[in-house]
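Only one chain is given next, in structure tokens, and it is the form predicted on its own.
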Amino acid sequence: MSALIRKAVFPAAGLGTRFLPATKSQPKEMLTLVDKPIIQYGVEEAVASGLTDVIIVTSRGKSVIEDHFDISADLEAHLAAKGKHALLEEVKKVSSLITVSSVRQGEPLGLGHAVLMARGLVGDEPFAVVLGDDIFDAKPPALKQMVDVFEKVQSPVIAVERVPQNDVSSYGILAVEPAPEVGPGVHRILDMVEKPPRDQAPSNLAIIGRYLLTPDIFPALEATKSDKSGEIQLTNGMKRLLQDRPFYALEVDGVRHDAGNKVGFLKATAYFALKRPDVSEAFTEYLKSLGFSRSL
């Protein structure tokens, strides 16, 4: 019987130092692109991909993330009394998107450690890992494209993107062989290298922020040693598991934004603003007044 992907783990315990001082008092995941927090884009993608449960790996001071996806009775009553029905429906939609639970990561010990923290809530079933900094505009949604591949291979699937050779040392990079029998843009993974020097990278296929993993990743992560920074890297845990089972990579068909740095965040804000009918016209006129064209 084929296993189904129902749960998505959202690692959200980081300090968000790239966005200080804003992240001194609010989680990076709650910074807004137009009018939605970064993390909501990923949650909506999970919902649109057929997933039913979200597990947020948080840390001290981040309860506001869970609050965002909870019912806000006072706010809903206020909007109803004021007759602001469109806003009321938008607020209700947020709290009804998906079942949300959370677990604490006491120390920032790496992405692999964050995934390990979710083990008790994931259980013995395959699951997704969603890095909220990576925001996709894709049809079908990025996770749905990956789920379709997983349903064929019943093995871990990692989202990848071709990056400029100058950037390979900022990513986990894969050595692969084509797997056209599975589908277009699918590769079987031969090896994984975390942030290789440019002249030693096996390809320019970079791991990006979506993973579909099987529960045997947990013992593999437990057996993975911390790196020199004291962190357990998810890539190293997957590389260990690769010795025992096949892994696949999918080049996602869509546009990816890296909102984890200031320039990427600004680009994503402009991109999604220009796609919004309620603000695109006025925003376009503003950009024109600054000397930019609509094509930007």
Contents of the next structure:
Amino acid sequence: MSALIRKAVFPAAGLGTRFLPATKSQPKEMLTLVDKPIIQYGVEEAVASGLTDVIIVTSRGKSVIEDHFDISADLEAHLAAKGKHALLEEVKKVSSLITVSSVRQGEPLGLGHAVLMARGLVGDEPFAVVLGDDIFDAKPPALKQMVDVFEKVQSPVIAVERVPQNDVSSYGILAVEPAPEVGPGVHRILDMVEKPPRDQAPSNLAIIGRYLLTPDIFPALEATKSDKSGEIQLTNGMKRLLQDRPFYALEVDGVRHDAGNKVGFLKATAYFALKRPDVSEAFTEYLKSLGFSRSL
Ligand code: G1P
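What does the same protein look like in the form predicted in complex with 1-O-phosphono-alpha-D-glucopyranose, given that the last one was the form predicted on its own?
The complete assembly is shown below, putting the previous chain first.
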């Protein structure tokens, strides 16, 4: 097994029902925060973390995601002819960022099943899983912080964050012991449970959308049964593998937004708009006119 993490799997087969009607004929992953599709934030993070290959797990009607990361010769020629050089560079950057391949998840059988679909494209090497809804503003990038831990432990590393006790049933939740010898914010995982009821959660340490996994997750997922809702959960596959090898959790140093629900999406939009030099001033003025005052 190569120790280098090159590939990032982006599960993107969901129906995006929380954003209907916007997602009736448009993938959720292509909704824009300021002027970039949600998924591009995750792809740029992967690139900035040294990864080179993106594997998108898609479904029917999602081919515009692949188009987005492909070269658009017509558009590039048009922008060049009009002398719009800055935009041209921006558009070219998207397609030159990374090698993209895709695989279909024909049925919505869960996150674990989506990861299993990528097995052929991942092969026998460690890889990242990026849930595009979770968007990080972190330096170094979230995945890079995780890669640094992976290089030390050569075992799976999961990004975690403490969440309010009321929210534990929306996440995979971990029981851990500290592992300060590995690095700050690192824990050794003792147990994991997917979306526990509040009174049964082993902690408030929640899995957030970044995982560095080793290829032995695939047989573990194959052996994992569907849950009550008929889905194969990634958390349950990892819990199975935890019997055979150590797993680590990292509290990522940075800000995370959950753009997978409406309020989180609006917060992320405001956050990234306020950080963008080209719009922040005008947007701040607007917020002030509404009676808000806050800068980042
Ligand atoms: C998934 C995982 C869950 C994790 C969460 C992070 O749940 O199953 O363990 O905590 O992502 O966003 P979902 O949000 O897809 O329901």
